[in-house]
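There is one chain below, alone, in structure tokens, taken in the form predicted on its own.
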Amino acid sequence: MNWQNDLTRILKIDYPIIQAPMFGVTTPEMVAVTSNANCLGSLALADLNTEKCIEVIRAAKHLTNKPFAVNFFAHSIPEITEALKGKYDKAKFFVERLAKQNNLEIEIPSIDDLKINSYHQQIDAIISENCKILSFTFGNLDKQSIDRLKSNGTLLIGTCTSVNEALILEQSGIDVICVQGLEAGGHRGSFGSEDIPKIGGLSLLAQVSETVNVPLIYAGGIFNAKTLVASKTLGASGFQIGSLLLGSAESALEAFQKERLRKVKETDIVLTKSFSGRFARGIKNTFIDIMETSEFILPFPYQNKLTFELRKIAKINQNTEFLNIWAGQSINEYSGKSTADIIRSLIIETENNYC
């Protein structure tokens, strides 16, 4: 198999394999070993503040001199209205009481004490640290931000979950599009958080590849050579892997979380808004079961902030019933080997069977 293509040339990598930016899983070490394997590491910044963005970017730079991407959330932030304050207070009381009933002592901040960061603040950090590859999800960047980043020589990778979203990204001048299928682990990259596109990945990829004229990365269900080659056949130039790396040595998940992953069954994997207010795919647990039948799910990012303390204390207590563990539909062994070894095995398997 010839790995070289339009994407490897513009990203300056040997293999068009992209390590997914998974906030809470990705570490600077994971990013560095991926890039050092001549693939593209992706550093998840989510909605971190400027200072924290600079800190983790520098940590990754310290470990590699190869190209890597940074990734953030390009979401709009709902206004805090009196109605939202009322809903937040009710949800706060409900979650605190639920936690106490399950021996988890938490204190959730009031909505007025929340710190909400927009991607505009993060752009300052990205430019100041001379990051030349930026991927983003949950929407599109505004024109001023696109112009500013392009004037800095930054390559832009947007995420789509529908043909229409892909067209919007292309028409905005985005350089590369990541096509995310419904089967992918973690959050949907859709522009909205309600009534999200529910299109299977390979079907979506085939349609997008016939509609737009920019290089495509495919994300969703790639865990072996067969799934990688299938996405290549349907138009992908790059192949993003996420769930395959969850159990890796460089993953930020703790041992008890990796143990839960390795016991997962296909019926355990669900889409839920319970933890963040946006649909995400992960392992079903007690918190999800209770919240999905409640009226206490707030819009993103307020639900995400609401459940932060619960997730933090549940992790300390190694309680997987009140902690999100994101994973895609392609269940695998969740190897504990190095990310570099997992990627190398995928490359060798592909070359041995499809050359």
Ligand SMILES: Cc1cc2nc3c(=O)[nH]c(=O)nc-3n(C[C@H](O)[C@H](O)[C@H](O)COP(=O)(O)O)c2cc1C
The other form holds:
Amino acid sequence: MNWQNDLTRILKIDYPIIQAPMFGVTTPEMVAVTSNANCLGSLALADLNTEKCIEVIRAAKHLTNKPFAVNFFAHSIPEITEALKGKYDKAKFFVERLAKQNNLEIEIPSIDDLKINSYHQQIDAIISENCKILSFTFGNLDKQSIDRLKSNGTLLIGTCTSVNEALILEQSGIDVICVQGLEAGGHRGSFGSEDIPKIGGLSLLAQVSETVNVPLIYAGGIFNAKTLVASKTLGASGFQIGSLLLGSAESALEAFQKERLRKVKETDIVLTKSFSGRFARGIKNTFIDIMETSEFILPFPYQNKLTFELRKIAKINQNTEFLNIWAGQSINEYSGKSTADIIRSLIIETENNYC
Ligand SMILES: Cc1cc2nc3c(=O)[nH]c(=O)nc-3n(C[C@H](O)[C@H](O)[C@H](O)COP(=O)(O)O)c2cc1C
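Could the form predicted together with this ligand be given as well, to go with the form predicted on its own?
Then the entire complex follows, led off by the chain already shown.
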């Protein structure tokens, strides 16, 4: 298989394999070993504040001088209204009581004490650190931000989960589109958070590639040469792998989380809004079961902030029933090898079988 294509040329990489940005999993080490293997590492910044963004970007730069992408959430932040405050207080009471009933003592901050960062502040860090590739999810950037980043020479990769979202990204001048199939682990990259498109990767990628003219990266279910080549056949130039790297040596997941992953069964993997207020794919547990039947799921990012203390204490207690473990539908061995070895095996398997 000839790996060189439109994407390898614009990203200045040898292999169009993209280590998926995975907040809570990707580390500067994971990013660096991927980029050092001449693929593209992606550093997930989620909604970190400017100082923290600079710190992790510098940590990655310290480990590689190859190109890597930074990634953030491009969502709008719902205003705090009296109605939202009322809902937040009820949800806070519900989650604190649920935690206590399960021997997890937490105190959730009140809504006025939450620190919510918008992506506009993160752009300052990205420009000051001279990052040249930005991928984003949960929507499109506003025009002013696109213009600012483009005049800095930053290549933009937007995420779509429908043909319509792909068209919006292309029309606003986004350079590359990451097409995220429903199989993918973690959050859906959809522009909205309510009635999101739930199109499977096969149908979506085939239609997007017929509709837009920018290079496409496919994300969702790639875990071996066969799935990689399938997405190439459907029009992808780049292949983004997330769940395949969850167990890797550079993953920030702790040993007990990797152990839970290695026991996962297909019926355990669900799409849920319970941890963050946005649909995300991960392993079903007690918290998801209870929240899904409650009236206490707030809009993103408030639900995400609301559950932060619970997730933190559950992690300390190694309690997988009250912690999110995101994973996609393609169950794999969640190898503990280095990210570089996992990627190398994928390249060799592809070359041996599809050249
Ligand atoms: C644990 C986890 C965290 C994720 N966090 C992010 C993120 O911060 N930004 C983002 O754009 N996508 C995020 N994603 C989605 C991935 O970038 C990618 O689309 C997905 O993992 C691809 O599907 P796969 O898991 O089947 O490989 C995350 C996925 C996982 C599994």
